[in-house]
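There is one chain below, alone, in structure tokens, taken in the form predicted alone.
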Amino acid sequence: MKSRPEMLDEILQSGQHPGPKIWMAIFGVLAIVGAGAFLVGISGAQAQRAWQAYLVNFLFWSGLAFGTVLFSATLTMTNARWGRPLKRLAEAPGAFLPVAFLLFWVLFFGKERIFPWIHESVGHKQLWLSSGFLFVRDGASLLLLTIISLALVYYSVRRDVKFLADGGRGGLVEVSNNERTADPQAVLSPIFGIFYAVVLSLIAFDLVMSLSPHWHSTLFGAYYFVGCFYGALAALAVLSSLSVKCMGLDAFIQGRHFRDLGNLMLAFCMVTGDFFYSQFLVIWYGDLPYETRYVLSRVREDPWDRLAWAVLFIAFAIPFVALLRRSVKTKPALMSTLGITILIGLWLERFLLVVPSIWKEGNIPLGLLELLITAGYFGIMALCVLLFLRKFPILPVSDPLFRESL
């Protein structure tokens, strides 16, 4: 039976690629169809639905990409060995971030449809809630966080590319603590972690909370960026399962990795749920009209109350119960299914945060248009991930902590 170092050499020599090129064509078609549906939507009678679906998907997919990069940064900050085989998979969605930065500016053309405060007086918030100021500060913040993310990923893959260019020589290298501290990844990771919290809080305040300009919550930013990381863990479970099934990485990503990833998912399922409950409890007991209106319109009023219960069960209750079982956390197929379930629940949760603030009809606007725009975003994200994994090694082959684990 071959050892894992021998299997690693075989994978590197064979130029392992994530699946046939037909998948790139499929995801490309999805991206084109989604873009076409969006353009048709904003030019017709369904412009309001198209713009709000676009905003929901921007928040969901960009948060997911930043969250997976945070996972890679966390591994570096903590010198964790257990998750090293997952490191490159976590970095792959980072390839979507430059595209997400461009997609953000599309929102500028729909600001009249998206932001209600453009058409009404918001009193002392008028200076802050100015469309020009909003797009400048959010655009600059997203650009800064994207640059840090790309730099973090760049220094990670650069070492692997150099290692493979040298023929993979060097074997299992020992690295001193001083050398690890001088590694650009070690310097950038805590910086990224800080800016991740600050920038995503700003995005939550400006692109979600401001849609109900007379409501505010100081905990809302933390709730949003913790939820993004929770979704990123779910996406990583799906990517890990696919890599085991389709790319022959079962010798490197094993049951113990899925178990530890499942433990993290369980922890952040509880943290995200706790943040929501803490926010809900303060608003409920305060019983201030300008605060309770936001919550009541979503959890007590038709038709949003049914969607709120669906989100509670799909994104939190079902994952919580499932992740308590060790037998679930060690099986890639079950973890992949659970990850997809969580992602669906979190997408609906983003939808519930955004749409009731700007949709004034008596129905839930979920239909073919929303599905196609979501499929378009998914196609773009999947294309970015595939292109990244086709260009760079799917395992961090030069990472000393990864090679020590072999």
Given for the second form:
Amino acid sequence: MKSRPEMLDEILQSGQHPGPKIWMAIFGVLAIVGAGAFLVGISGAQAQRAWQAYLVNFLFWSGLAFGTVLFSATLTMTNARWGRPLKRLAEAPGAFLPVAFLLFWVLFFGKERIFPWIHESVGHKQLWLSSGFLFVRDGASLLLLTIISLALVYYSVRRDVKFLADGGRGGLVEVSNNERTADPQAVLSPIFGIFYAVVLSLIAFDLVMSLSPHWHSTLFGAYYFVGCFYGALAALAVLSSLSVKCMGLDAFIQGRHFRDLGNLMLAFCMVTGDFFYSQFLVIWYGDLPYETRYVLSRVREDPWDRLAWAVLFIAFAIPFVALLRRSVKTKPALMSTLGITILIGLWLERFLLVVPSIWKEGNIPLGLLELLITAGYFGIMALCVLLFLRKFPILPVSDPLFRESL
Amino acid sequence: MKDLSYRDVNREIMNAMTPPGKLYVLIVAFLFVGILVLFSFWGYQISRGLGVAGVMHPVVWGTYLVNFVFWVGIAHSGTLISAILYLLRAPWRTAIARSSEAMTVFAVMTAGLFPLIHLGRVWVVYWMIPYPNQRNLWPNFQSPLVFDVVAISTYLTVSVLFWYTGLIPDLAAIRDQAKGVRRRLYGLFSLNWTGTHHQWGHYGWSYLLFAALATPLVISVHSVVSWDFALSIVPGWHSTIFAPYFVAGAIHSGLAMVLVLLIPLRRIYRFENIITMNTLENIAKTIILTGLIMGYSYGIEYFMAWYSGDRVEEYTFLWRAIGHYAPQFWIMLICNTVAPLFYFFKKLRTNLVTLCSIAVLINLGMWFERYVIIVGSVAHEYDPYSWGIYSPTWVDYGILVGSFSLFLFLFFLFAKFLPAISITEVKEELEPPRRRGAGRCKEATG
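For the form predicted together with its partner chain instead of the form predicted alone, what are the coordinates?
Let us now look at the entire complex, which starts with that chain.
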């Protein structure tokens, strides 16, 4: 068995693991190709498709980034030990958030294509659903949540950087409960949790629900932010597997971590599914035309019904069955495959929530253009994550609970 | 808790089971009178008809339904603590799991009385049960009330089994120290437990299995209760957020009830070493979370009532805040969402008086929440011609008081006759005794 200082040295070394530069170039190219496809799309006959794909991707990737930061905040709030080695990996997608904030403003130029209520009367909601007010409130909310996220990540990283600057010789000092609560992360985490729920609900109401301006569902906001967290856990499974495979973190992220992460994924698979069902059952039973319209057009009418079934299987049914098995949860390769499956399912789910409201043709607009725009977003996200992990230690080396868990 | 030996754990927990003093007998007798009130008032209602209670068109679901939902809600914390926190491996649940599970069982039993009390002809209650019969009469399977019967009876069965499974090794420990009839009785219920590896293996697996089974059940039960309301199209009821909002509310009130019961229990039986302040603090922190969910839900309901553009919905929510039931609404709002925020202050959540007082306020608020939702919505539905105000009568109040008496009566009996804290699980949290401490090692087998 290794002694504690040896373990610590190992962490320090793995924290400086550079990773191949070629990936940076590949992700950069993907980002450029995506941006190019989007620009070509919006300036041609496919403008509607380009804008809706852009919105779907914005929702998907920003939700993912906020969700992973929530994972880190939750670890702090609950004093959980098991997930500490994953903390920095969870914070890495947070680097995408400032970019996401800028990408949000691009939507302003496509508002005519995205928001149907610009062209129709929405009665008493005229002021609420005016593009000026919508962009101001959503922009301000996103800015606020991004600042809190970055502050959270900053305080988490700062301690490690300081620790490493001291040569990591601080030793394993026992940290009392009082010191733990005095940590800025302990203060910021619950604040982030509250704003996460409120801001993402607002985003769900404004950027998804309002696309069918006469439809409403009280649970929709919560369904959206819970789904973001579910996706974040799936992304974390992928990131953890990659870090084990490519960055040699297998000494720190082991089968039991994957198993716990898998259990959490199973729980949130069920919670997200439950939130869907809670809406579906109430709407089905009430049978009020202004409520059922939104659901029927997606689950009963051609061509969307096929996509709805695909989402049900890819994002919920398959992961549910797979995650019941311990043999799946402890293997990084299987967990990353499952994580990618869930992410694809959730991307399609976001697509299903958004596009049928604004796409009036009889087909499902899923083709090369959507793929390229998605690849572009993926490129930006991957680039941000990689830059972050190259710059900062990959493990929370100074985190007292991480050190205890060693 | 870490400094305790196995002997201390046995002694501290079993001390509570010594023959009762006068005060205990007096309290139990007092609560028994409360139960007599419950059954005599119910008898009076059966003989005179439901008219003696306040229910009347348009409000035909009065405090009986309020009490039903309230007690089902209280029942949720037990499973949360014993099952969900068990799966999450939160160690602070250990000391409070047993009494919370007991609370769950007694609360479901109390809740189960109310659909019966609410029946005009209680003797035909078996009509709710689907079974092949000569008259070819079947309950309406699409009715949420039938979902309720299924959900609650399943929940009661699973929580009783879960509770009992956890009790078995402890019952054996008591058996080993008891004499005479007590020894035979505890022996009978400990199912011949001898503590072999084989038995421990089965025990561990079954406990985990029950925890995994009970977790979705706890979510489903209160979801089904919420759908009693949400599946209709009554304004103020027909809302998709109801299921998670009711589940969160149930846990909110349940955790508050855990504090209300455990703080005196801890004091009376000197459990301070086992139920530590850290445990109570963690309950308070969880209450902050559920309180925030309640606040979110109330806010979203109001926002959506306005956003929907449905005038009846809008007016229903306005009327809640300024109409006849406004005092109850404001009590609900302040007690459920503002009061728990005080737990953010460490000083307040580590002071037993404030900790307990806020928990009492939350229970009050959660009772009024059900009152506001259930009574308020049907009192002011679509048609102004059929609006009406409901006020509970002395029969309603008597039965309410009786239900609290019944619940507390059962809990008091439990705390005297069964170990209120799991001896097994507390020992699992401690360092195992070593050969060096020979005395401890000897105790470990006892």
